[in-house]
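Okay, so here's just one chain, in structure tokens, the form predicted on its own.
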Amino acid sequence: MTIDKRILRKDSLEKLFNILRENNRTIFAPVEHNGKISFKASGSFSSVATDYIQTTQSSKEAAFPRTEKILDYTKTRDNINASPFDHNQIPEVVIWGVRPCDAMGIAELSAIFNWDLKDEIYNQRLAKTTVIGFSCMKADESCFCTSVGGNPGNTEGSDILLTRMGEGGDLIAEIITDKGAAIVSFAGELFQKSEEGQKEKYLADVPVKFNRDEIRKKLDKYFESDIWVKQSLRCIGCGACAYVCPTCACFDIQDEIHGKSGSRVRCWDSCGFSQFTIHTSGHNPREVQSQRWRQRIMHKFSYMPERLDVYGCTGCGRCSRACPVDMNILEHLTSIQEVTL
């Protein structure tokens, strides 16, 4: 659909939040706790954080939870009876306050979960999720969305994108999808027609730091390069980068058994973990951390664009902020572009 631009008055933001709750939407919003801002189910507008560049965790957990039950089962003498996941348990969710780099990550996740077989649980969660994004008015040295095809006011992935017109000002509302239009249909009095549509002057300045297509071309020749050893010397394989990333989708399947019954659960994993690729025989094709770091970069900037026609990085900078040993992905990508073999 054509983007419909409206104005949302600053004093209508809380009204919109309350209307969504009244219409049986579970709202995941940025909430501050112990100095960190993460998406949590929020019951009141007053609990929502507003002064942040980026949340500590991404919003991907709404469609791809950290742990989720796939099925329950019961063993009998002659059989195993399985009860698949009940899709009716999935609530209608609104993710509130998503930055454009997070919203952009939805396309990457969807490409992964629909590459071969269609992941029914993921698609059902996504179908019941509405994204209300907020453009970025400020950025920091870890932000590089413009280097990977995004920008601080990117509409991709959002159903409604709000851009504040100056500090404490009214908001430009871009109604992007049918899900966004559905919200306007029951909160229409809050969205006013307006000629104001130039949001660029209110957006953060994020300069381009590298060319992702140039990096992709170089990576084809870099597989055996010693650059991976140099870059990974500090890496401790903790997986923090994968757990905060809006596009990382590695997972494991575990059975939780209680006597003759149990549940099969999908849970987050990371290709940075030493045991991620270990075989039953004991052989590990990625036995050292440099090989696992290479996999992370190659997957996001070579394998995904080749196989799925999307890049696996949105430039949110979370991995650099979360890394306990300062593995700065922006610095590493820039160095790859600059090095000549």
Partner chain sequence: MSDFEPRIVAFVCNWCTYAGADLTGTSRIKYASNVRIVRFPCTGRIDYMLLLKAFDEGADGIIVSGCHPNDCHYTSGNFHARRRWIMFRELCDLMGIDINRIQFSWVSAAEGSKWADVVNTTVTKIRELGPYTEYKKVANWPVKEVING
The other form holds:
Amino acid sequence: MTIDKRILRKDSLEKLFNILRENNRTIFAPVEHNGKISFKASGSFSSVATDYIQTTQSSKEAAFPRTEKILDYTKTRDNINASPFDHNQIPEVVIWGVRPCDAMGIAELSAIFNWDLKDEIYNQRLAKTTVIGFSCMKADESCFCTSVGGNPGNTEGSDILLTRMGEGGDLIAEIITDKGAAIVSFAGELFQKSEEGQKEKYLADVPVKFNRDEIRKKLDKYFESDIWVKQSLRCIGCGACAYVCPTCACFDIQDEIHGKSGSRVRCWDSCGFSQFTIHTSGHNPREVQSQRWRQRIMHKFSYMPERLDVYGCTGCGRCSRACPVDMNILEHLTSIQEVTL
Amino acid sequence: MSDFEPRIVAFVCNWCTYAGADLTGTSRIKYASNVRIVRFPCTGRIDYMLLLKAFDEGADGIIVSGCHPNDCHYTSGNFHARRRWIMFRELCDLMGIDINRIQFSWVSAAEGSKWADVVNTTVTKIRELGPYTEYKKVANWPVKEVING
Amino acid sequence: MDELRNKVKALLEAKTVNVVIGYEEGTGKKPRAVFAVKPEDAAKLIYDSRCVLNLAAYITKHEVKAKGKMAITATLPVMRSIIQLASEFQVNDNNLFVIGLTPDNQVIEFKNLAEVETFIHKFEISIDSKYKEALEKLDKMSRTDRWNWWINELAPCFKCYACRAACPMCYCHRCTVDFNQPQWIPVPSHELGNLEWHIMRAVHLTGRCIDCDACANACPLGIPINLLNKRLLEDAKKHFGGYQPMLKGDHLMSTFKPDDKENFIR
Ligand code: SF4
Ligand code: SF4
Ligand code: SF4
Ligand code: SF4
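After the form predicted on its own, can we look at the form predicted together with its partner chain?
First the chain shown before, then all remaining chains and molecules of the complex.
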């Protein structure tokens, strides 16, 4: 569908929030706790954080929660009864205040979850998720969306994209998809038809830092390069970068057992962990951190474009901000672009 | 609340308290039947995680018991254990875990009646405290739908 | 700064060590670790009050160890960590050279770990008053409120283990939380899994934590997990007279006194 442009008056934002709640939507919105902002099911408009560049965690949890049940089971003497995950339990979710880089990440995450096998639970959750994006008026030195195919006012992945016309001003609303139109259908009077506003002039300025296609081409030849060793020496091998990333999709399957019954759950995992690739034999093909770091970059900038036709990084900069030891991905990518073999 | 029967797990050492509990039985002393005994070689082997696992699996109270100081079969296992319990108890208290539900005791192989008394008073206390619902709620997380942490 | 750089340069020129672990200017105005291997790398080194990352976590890192003999620029918490690691046989005089960065901005080249030990024993380990207040606040709550407070604080933890990776004392190649066949601590992040993981972390660091705050600083979600370690530090003082990392002698929790006092065992 073509994008339908409307105007949302500044005091209509709260009304929209409440209308969504009245229409049984679970709203995941940025909420502050301990100085960090993360998406949480939020009951009131006043609890929603407004002054931030980027949330600490991405909004991927709406479709890919850190921990989710796949099935329950009970064992009897001669039988095992398994009851699969009940899709009806999935609520209708609206993710509120998603940045364009996160919204774009949904396409990348979906590519992974629909590569060969179509992941049922993921797709079910996504089908019930509506994304209300907020364009960026501010950016920091970790942001690099413009280097990876995005921009601070990118509509890709959002169902509705809102752009504030200046600090505290009215909002330009772009209704992008049918899901977005569905929201307009029950909050119609808030979305006024108007020609006013040019969103470009309100957007943050994010300079282009590198060319991702060039990096991809280089990576083909860089598997054995010592750049990985150099870059990763200070990496301490935690999961912070993967867990905050909107496109990281690795997971583990665990059985949580209580006596004769239990649940099988899917939970996040990270390629940064030393035991991520350990084999049953004890052999570990990624024995040292440099190989794990290489995997992180290769996966996002070489393997994903090759196999899935999308890149695995939206330039949100979260991994750089979350890393306890300042493994700045932008700095590392730029240095890959600069080195010659 | 009146028909609440506490479930209590007792972690005991083989050489003193287990033998003591045996004596309670052979002396035909009647005592509360709410306790499931788990036998260990020594109190030094009773890992703090085992206590938490007991709560996970639905225990309302816990007894940890072994040889009196200086009576350890392995000389010092109970001294090591005591130091760890002192610290573990402080940690539990800080985190709001109900330390009134964990009873530590020294019961020797000859103290059959003390064992009966430890069990009875613990059962009474836990009966008053009621089921440990707080912990059970957390342990039963899969019952709840997990969407977002 | 020049003194520090010259010392490091000399060490690398003389090939006394193969690598010097130090601080350099990072992105976002935060210093980060640097591994100087050539004399000219010494020019990158910095030292100021922003240098709070505990570099001792790198001493036991496989890839760093593989470089052979190393030197480290060590603030007081880093020096404490080194002595604790030495007492646990993770490092010794033959593979580590310590350049002390003292609280009063001096640069000391220590001849051996025994000298480092003597130096750190001049300072008592004592928790900051702001944490004391936080703990007192918790003590004043009812037990149930405390429980709810912790469940709520730990709820965001997504088990990235940055706190573990940043702690010099968490050097085990296979941590108890990593065992999942069968599971011991629940692997996924949920209320029970998070509670047990943090209790486990605190217990395993009892008597070993040197109060550097690396764990809490590393947490991307700002969870105040170091409060647990701080309370145990205070309790170690209250019950057993406290501890200091020591090259020789018993560790707080691997020893006992026959007259250790308690009031809860029947
Ligand atoms: S790799 Fe880093 S910058 Fe790229 S999408 Fe993931 S978190 Fe954002
Ligand atoms: S890059 Fe940073 S966040 Fe990622 S694994 Fe390494 S230390 Fe952790
Ligand atoms: S537990 Fe935290 S404060 Fe203690 S030594 Fe480890 S990182 Fe430092
Ligand atoms: S660093 Fe924070 S989020 Fe990560 S495991 Fe530790 S407490 Fe949890």
